[in-house]
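There is one chain below, alone, in structure tokens, taken in the form predicted on its own.
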Amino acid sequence: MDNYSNYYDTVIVGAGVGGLYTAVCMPETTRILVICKRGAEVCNSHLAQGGVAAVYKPVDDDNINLHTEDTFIAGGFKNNPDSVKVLVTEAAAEIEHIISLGTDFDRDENGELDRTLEGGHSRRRIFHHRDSTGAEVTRAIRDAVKKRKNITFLEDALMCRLVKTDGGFAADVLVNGEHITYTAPYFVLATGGIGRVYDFTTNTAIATGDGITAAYEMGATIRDLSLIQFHPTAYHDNSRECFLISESVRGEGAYLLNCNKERFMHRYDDRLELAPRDVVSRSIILESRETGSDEFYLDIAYKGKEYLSERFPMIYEFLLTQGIDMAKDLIPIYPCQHYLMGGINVNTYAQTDVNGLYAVGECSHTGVHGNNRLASNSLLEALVFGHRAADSISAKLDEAHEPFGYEFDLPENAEHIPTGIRTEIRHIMQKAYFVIPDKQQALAGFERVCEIKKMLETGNYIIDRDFVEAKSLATVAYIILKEVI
């Protein structure tokens, strides 16, 4: 295979909403490669339950100023004003577009788009597809992508290395056990979050921070990686990948109860169960210290089976498999890692400070979320800034780019990495930086993470999935703990 046959106009790494939407918003004359780390449905976007927050054909006195205010309040007023303005102003157009692509949002008895309420929002502005909005939005965009003859969709492909070249970028990608080089003048990183750096997360197995690590190694600015959101209501059963009990369950009236089956949020915030996620998570941890128990529950049984099974079919069916009928029983919950507000720093067109490199979705840092993401602003961020990345790249496509080749060296006589590295990193992060940081654990953990990171960077190891993900987790943990201490 010659070095020039795998040249594209743009390569997009990641196949969640951010990556897919960037691809579908680009001209159909553009040769695009979308690299999907596992199967098409293995991404955090697919797991998103709540919905897309937007002021679209406003009702009930909602407007973009209120959406802006709610976003700033949730983010502790540390949000980037320019990015927030872009987010809320362009939201309506993106809702319109994804509906035209086939997204099936729920509608009321009059056929109008239904809106729900979530924590931190002052109005009902969350557009949803029952309790599996992410899966529906991702499906619709992915179907549109797969109809485009100009887009190559490569599944089960792991980006191992990414380097800047004279002509753009070259990526070493592991496909079916073979290392293949792909080149392009423009690369878009849409690799999602970092959840697998923790023992317990709502994220999928692919969320290991690969894109953030690649950008960091190329010298891109990484901002606020320690701004991690812990979702207050993950199903509590000690599974590594925690099932999320959506924010919208509280939005529709669920109560939070402590181990004594008593409501407690009034002791911590006047907004009660509808306070922003960081407030609720911290309240649960403080309440657990008061009661000496990590037993917490959601109670929405009073809404009845007919309503709950229709409004939350995925959650309802999952809980039944766990022996819980949410129309009769309490739902055991506890905070766990959920989302990343920091990431690869970008401007309002998703451009990094490495020429030709873009980042969209959770791996990016647009600044829209401030210190804490407002519920259902995440899918919106991926749509708005994915579209802007597409526009920015499209405007440059007329510039002459000559195909170029690149060869990556593979280590000789290499060994497999030692076992247990990823597990050790997860344990360190869970102890050092979970909801309320532990400074002493963070200092000790940082020292050990530095040792692991250096070992992986200087050792002679086989470049496979285990190595790439371990190095990514070590790099992510290093950056987070360095910020914390």
Ligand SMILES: Cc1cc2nc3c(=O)[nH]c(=O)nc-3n(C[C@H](O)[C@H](O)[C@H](O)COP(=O)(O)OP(=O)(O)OC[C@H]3O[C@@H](n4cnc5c(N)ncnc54)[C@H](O)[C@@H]3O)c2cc1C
Second form
Amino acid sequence: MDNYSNYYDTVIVGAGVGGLYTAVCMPETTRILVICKRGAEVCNSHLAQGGVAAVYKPVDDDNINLHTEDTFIAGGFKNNPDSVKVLVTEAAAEIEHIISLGTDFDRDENGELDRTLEGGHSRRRIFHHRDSTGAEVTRAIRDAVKKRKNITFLEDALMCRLVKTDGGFAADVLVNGEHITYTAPYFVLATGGIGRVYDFTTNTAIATGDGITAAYEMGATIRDLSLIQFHPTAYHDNSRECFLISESVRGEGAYLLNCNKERFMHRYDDRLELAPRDVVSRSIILESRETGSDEFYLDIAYKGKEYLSERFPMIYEFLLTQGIDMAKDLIPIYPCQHYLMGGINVNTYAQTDVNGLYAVGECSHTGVHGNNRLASNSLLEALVFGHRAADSISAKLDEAHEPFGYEFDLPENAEHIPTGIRTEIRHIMQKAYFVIPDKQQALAGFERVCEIKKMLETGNYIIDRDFVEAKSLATVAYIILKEVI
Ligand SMILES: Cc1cc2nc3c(=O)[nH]c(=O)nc-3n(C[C@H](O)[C@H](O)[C@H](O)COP(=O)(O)OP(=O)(O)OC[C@H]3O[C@@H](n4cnc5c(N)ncnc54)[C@H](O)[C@@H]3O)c2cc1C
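Beyond the form predicted on its own, can we have the form predicted together with this ligand?
Following is the full complex, with the preceding chain placed first.
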């Protein structure tokens, strides 16, 4: 490459809250490229319903010690204390910042910011925009990003390969069918979760673990990939992308019922419906073994139509399209894959152990969540550690960096990957590790996943979306199952 127009000060892979917020927190003198592999709204951030947890202008005697305690209890005290401290102490400043960027959080009749309660929280501290908080937060930050002249924003740009080079990193990116190389001294991976490695997930189609795979291939440490959160209350209709019935529905008083339309949580946990997600999901699976049925329901009809349609408009409307009026009917639910606690290991500045490589949001492992994420702590994690990544990179950009280029080889006479690989991996994962791991299935699945992974790594395949995502799913399944067996 003889000109370096594809050289940036920083490249950010991912345009959910993690990637966008990192970009907007960097100085306007920094040349930044942000890419996302589909449309801007196809990301988990856009789907977030419940809200963002924070002790900001606290009510009900809330304080950061209580937020810390709740985070530790949900995480089974396996959380990293340094990261949790950063998370809860810097939360208020990030909430204030995103409000200043235009985020419209709900307010009460006096114009004060409203907060809701969710499972595992001892106080009302969840800032929300009705039941579509993620869409609103992402919109506000994305609008701010789009106004910045220093930020180039590319949609439908798939990072296929990422390598470490002399001056930093080079990425092979597929844009409109053309492979383009982008280089930068600093790369931020903000590629989201891994939900699509399962048959049933709340995650969008982008959640195939591409960033985790790229980091793994570069030798970065990947931590606790088998720490997967299964949300207890996804709408149960056997769709691959499951619609989430937010935690805040239980927070606002919904009961969980078994196939006999009886409450059952008292048999498993004293916190009843407000126990953390892992406890509730596990209780549902154990209860289903007792009753021999996977029929479960949420019941919040007693709150009435006016309240429910105002407080949960998106959920209310969605359920109506399914023939369910939540003000009258029971809502069929069942657990499904929802969130990844593990990921690319980072320090409290979002730095991986590959010099110059950062990871933020769901693809990262900051250690804040321990064994189980407390509801509404993940948007907060993406904000807090995205800001820290931006600060860390900005400080280093004072150092001299020379633009550089790089050329990737493209395989000749390559063929398309065989069909059915991704479906096979999903079936393996669903059988091997759904809420409660099955060691025998995991072992058998691991052997097959190893074969698939090797085939993709050594075969002569066209480097396109199908190949990239199949290799990511195989790599992610490989790492998870290796931890489980
Ligand atoms: C249904 C649902 C409800 C949720 N509710 C809440 C909630 O109420 N509160 C809360 O705190 N959390 C919630 N979460 C979790 C939270 O939304 C996510 O953890 C968080 O938004 C992740 O943000 P992110 O920026 O890391 O990833 P995402 O928002 O998923 O963004 C990932 C980005 O990476 C891009 N990308 C991926 N691979 C590539 C590649 N190879 N090349 C180029 N780009 C790539 C994608 O295109 C996308 O832009 C919810 C999640 C779901 C699914």
